[in-house]
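In the block that follows, a single chain appears as structure tokens, in the form predicted alone.
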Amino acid sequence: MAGPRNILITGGTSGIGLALVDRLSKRHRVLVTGRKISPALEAMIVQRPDLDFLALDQSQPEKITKTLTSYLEKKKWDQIHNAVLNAGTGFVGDPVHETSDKIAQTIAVNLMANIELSHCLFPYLQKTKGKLTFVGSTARKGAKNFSSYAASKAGLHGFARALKEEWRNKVAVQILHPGPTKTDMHEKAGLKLGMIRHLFASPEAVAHMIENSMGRNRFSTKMTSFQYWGGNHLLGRGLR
């Protein structure tokens, strides 16, 4: 489509989400959600009048849809062209020692909240025949010390695949799987990476690949530093 889009991005206060917000808010109207606003996003909002933030805590899936719909009504957004469900969490450790609270939080944020948000966003996306983009992870196929995280992302992939069939010819659905990325998520999860972190893709590189994938029709795409340096980011025009 030509002209500015209405775009929702969850988990857009840091890392890949913030880099994607930076790219898209230069040309489109963007609503960002997260548990709390970050200084980097706050500074960006000051410079861009079509960029806004809404506090949403995805660890409480049963509450977020009411908050979101109320805010969309206040914002006078009755339609959305693209929704990127990027927010996620995870904890590192031997699965034998994972507590039920941490397992529940991982599943709530990465899977349950995204299911709730998808149902909530359908009527907004249907009006534009828009696209719902889930951000998964290459870890969905299994990752040492990230068993619950891997399970939640595998579940998200299965949900996206089913939703793609349910919403055929109404709303496009895709899921994108970034590989290891230079964000603070690993530190938050309790993982010490050392020198290997230098081999990871930058958030800006992954955001570039995500935008290009949003402009294509592929259902599932893997995104790693190898794809980026191989020219993946040059194969699409992004969102216009």
Second form
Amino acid sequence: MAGPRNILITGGTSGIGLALVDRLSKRHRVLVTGRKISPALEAMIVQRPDLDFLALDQSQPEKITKTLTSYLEKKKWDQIHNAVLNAGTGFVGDPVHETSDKIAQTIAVNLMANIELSHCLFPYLQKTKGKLTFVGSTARKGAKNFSSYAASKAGLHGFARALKEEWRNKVAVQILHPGPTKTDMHEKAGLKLGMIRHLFASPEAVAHMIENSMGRNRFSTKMTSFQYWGGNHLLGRGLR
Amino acid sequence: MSARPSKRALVTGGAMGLGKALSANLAAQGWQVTIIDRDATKIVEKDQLHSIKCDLSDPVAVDRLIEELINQDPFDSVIHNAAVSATGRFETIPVQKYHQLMQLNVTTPMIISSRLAAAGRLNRGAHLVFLSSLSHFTGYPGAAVYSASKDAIAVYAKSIRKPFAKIGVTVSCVFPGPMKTQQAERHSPTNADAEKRMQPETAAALILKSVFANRKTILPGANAKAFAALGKVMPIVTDFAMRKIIYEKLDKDVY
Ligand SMILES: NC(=O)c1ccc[n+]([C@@H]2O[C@H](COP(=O)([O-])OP(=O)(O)OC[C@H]3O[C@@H](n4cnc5c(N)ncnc54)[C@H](OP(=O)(O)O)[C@@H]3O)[C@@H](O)[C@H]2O)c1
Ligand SMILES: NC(=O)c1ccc[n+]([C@@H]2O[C@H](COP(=O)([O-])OP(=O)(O)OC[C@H]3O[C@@H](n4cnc5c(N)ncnc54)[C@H](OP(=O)(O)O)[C@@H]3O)[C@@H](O)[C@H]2O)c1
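Structure of the form predicted together with its partner chain (previous: the form predicted alone):
Below is the entire complex, every chain and molecule, led by the chain shown above.
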């Protein structure tokens, strides 16, 4: 498809999501969601008329459908070409002492909210034979001090895997797994990083790889600095 | 009776199916078993079987349950068996059902495990057991959220194995194939062949043997082992097969 698309990006207030918003909102109509707007996103919105923000807290997944559908109605979007479900959260620590609240929040934001969003977005995506892109994590295979985060991303992968078969010929489904990326997530998760941070991919590099994967027919792929240096971002022509 | 006090087990969803078979097997080996189920009237209380009624998909009820358990003696075995499924087209099943499913199958077992561990209510040498599904290896279109829940719990079990070993607790995860229980009955295509499914009593015996041998990954029976191996090597083949064998034959939504 050529020409501007309607694109939804969750968790686009910082990090990978913000970098992707920056890339895609130059050529497409983009609706960004997140807990609350950030100064960086606000500055971008001022300059781009087809860029918009909706506050959508994913720690209360049951409320998402109502808030989102009434906003889309107001915005007169009855179809969506691409949805990138990128928002995510996590807490680092010994699982023996992980609190109920942290467990519940991780599963709600990373897994249940994305299930609710997929359910809500299906009719919008079906109209365009569009594409649903999940942002997972390489931690989905297991991580001992990031246990419920790893569990949530494994669940997301399994969900995407089943949905891709169910929605065959209706809506394309893919899940992309970034490796360690230089965003605020680690600090928010309670992790202090030293020099190792320099080996991490930049959010811009990961956003570049995400855009290219959105334009290609790939179900699942890793997105680490290793992949980037290997030329992953040079594949495909991005989203036209 | 010997002077040695019997070991204590906690089994969720023990009123029916596999949970009932696991509880009966443990009781026959001399364990004291506490069964948690939302419908405790189905449980016949005997000397060694005790029941607590709790809807494990309700976070408030689970919180109350945990307070009650923390005031009891510690456990030597905790088996998170209770789960529900939801089969059909993902988009036609009411999303509220998915919230309950995820709470019951994923969030509740994670929370009970960490709270009991942090409160010192798992004895050294205790076994912590999670129930995933063979779908973790094969994919399961037609049960997108159920399979998500079973992948999440499998990777949680894998992730906490080492940290829990530090407090002397062994973590195992079970990946059963089709069993002859009410759950399998309700969620399979109408004319599916029930005779190929494993009896829950057979599965329970195989599972407990592996649990007490400290196995990390438990695939009860030869069929489960074979399908898991195939799914690992050729995920595209099992995805395709599951779509043809299950999803395209599903004639109803069940949740
Ligand atoms: N950074 C890495 O190393 C790494 C590696 C693998 C995968 N990932 C994944 O990549 C995605 C983006 O992460 P990032 O690294 O860019 O981190 P980030 O900068 O922290 O961005 C996360 C985004 O999700 C939003 N979010 C968090 N909790 C939310 C909630 N309850 N409701 C709505 N939005 C919420 C954040 O908003 P707030 O600003 O309000 O928190 C932010 O917009 C996540 O899914 C993450 O799991 C990251
Ligand atoms: N059967 C299979 O083919 C199969 C295959 C792979 C994995 N598994 C897994 O094996 C485990 C046992 O399955 P099963 O076939 O024995 O299931 P089942 O026959 O449906 O029994 C599940 C038990 O859990 C209880 N339960 C359900 N919802 C509950 C809630 N909200 N609170 C408390 N208890 C609740 C049920 O009580 P009610 O009677 O009140 O509903 C029932 O006693 C599950 O984790 C399942 O996912 C089964």
